[in-house]
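Here we start with a single chain on its own, the form predicted on its own, put down as structure tokens.
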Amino acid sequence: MRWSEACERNREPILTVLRRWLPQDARVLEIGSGSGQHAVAFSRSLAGVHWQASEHPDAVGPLAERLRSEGPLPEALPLDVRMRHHWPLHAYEAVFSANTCHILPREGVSDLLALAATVLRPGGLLLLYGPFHDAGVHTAASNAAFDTHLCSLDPSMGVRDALELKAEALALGLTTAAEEAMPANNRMLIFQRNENPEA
């Protein structure tokens, strides 16, 4: 089974700001769960909360496999959030994303944008969770050396604008609410969608 050291570190921290953020009886998706381990300890640990996992479809057969192993938990969700038609039919209060939008190619960080403005009820909240620059300028020098990392590895990944996502997110009815400093130079961006879209 899959297991990744990245989520044992950043699990309380994300955890802190979800128990401030997110209603008691919401339902959550969950864009990339990788290993799993995240939602079977938000699941735990947010009473009330429904945490629905997903992956990408070549990849969430170790997820599923976890969270049977750890149950009772929702199935795993096959989701590319690329492909639009299979977007979740689901209304859902919140949509959360870990360390995904540096390896997502950036036009799949804008589907993931259109995605939560699409899934999310009126006042629902999109948490995006990882390493972002303001228009290049990196909070630290080990996230500088790790876009270039990224871009190295595959030019369509990095490390990305924080201004910019917060520019396109405005654009699809998203407002940005509030930006969490979170441990080794991360943060947390949340957004809201607007409660009449149409105004």
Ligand SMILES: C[S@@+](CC[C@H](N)C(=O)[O-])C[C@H]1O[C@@H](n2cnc3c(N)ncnc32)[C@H](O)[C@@H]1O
Second form
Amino acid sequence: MRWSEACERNREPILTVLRRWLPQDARVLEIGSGSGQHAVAFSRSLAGVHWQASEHPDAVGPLAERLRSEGPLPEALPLDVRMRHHWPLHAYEAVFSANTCHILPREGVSDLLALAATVLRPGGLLLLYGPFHDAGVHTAASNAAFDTHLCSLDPSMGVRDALELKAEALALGLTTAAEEAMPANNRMLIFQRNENPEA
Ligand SMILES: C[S@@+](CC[C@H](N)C(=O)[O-])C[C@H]1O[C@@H](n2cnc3c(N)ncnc32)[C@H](O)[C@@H]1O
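Right, the form predicted on its own is done, so what does the form predicted in complex with this ligand look like?
In what comes next, the whole complex appears, and the chain from above leads the way.
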């Protein structure tokens, strides 16, 4: 099974933000759940919240294994954000994704925003955790170095521009509701789907 030390470190700070923002009985769709450590921890800690973990079909096996072994938890959903026909038909009160924006190609991040705009109920929340910069200005030298490292591995990866994402989200009916500074120079970008998408 996959294991992430980072998940162990960032779990509690993320949980603190989720507790503040998620409605008690929210149905949450997680994108790119990876090892499933977040899904397990958040399902256990957030009573009443229904946490639907998902992963790219190529990587869903280990996630499904963890959810089964640590369950009872909802079955892992195979979901490639790049494939519109994979997008769920259910409505959610929140979409959460950690450390995916710098892994997905830039167009994949647009797909993630469009997916959220499609599956979120009016008033629903999109929470994106990870490193971001503002028009090229990094919040820390370590994030700039991480960006360079990612691009050297694969030019389609890289730390994304929060200002650009906020503008793109707004055009999709997702208004920036808040932004929280997180440990290790990460951030939580929080968007809210407009109550009236036509407004
Ligand atoms: C850095 S990992 C983060 C995993 C987990 N969220 C965490 O915080 O540890 C990025 C994840 O994005 C997933 N991913 C990559 N491309 C994807 C796609 N097109 N659709 C859905 N997930 C994708 C990968 O399989 C991987 O698990």
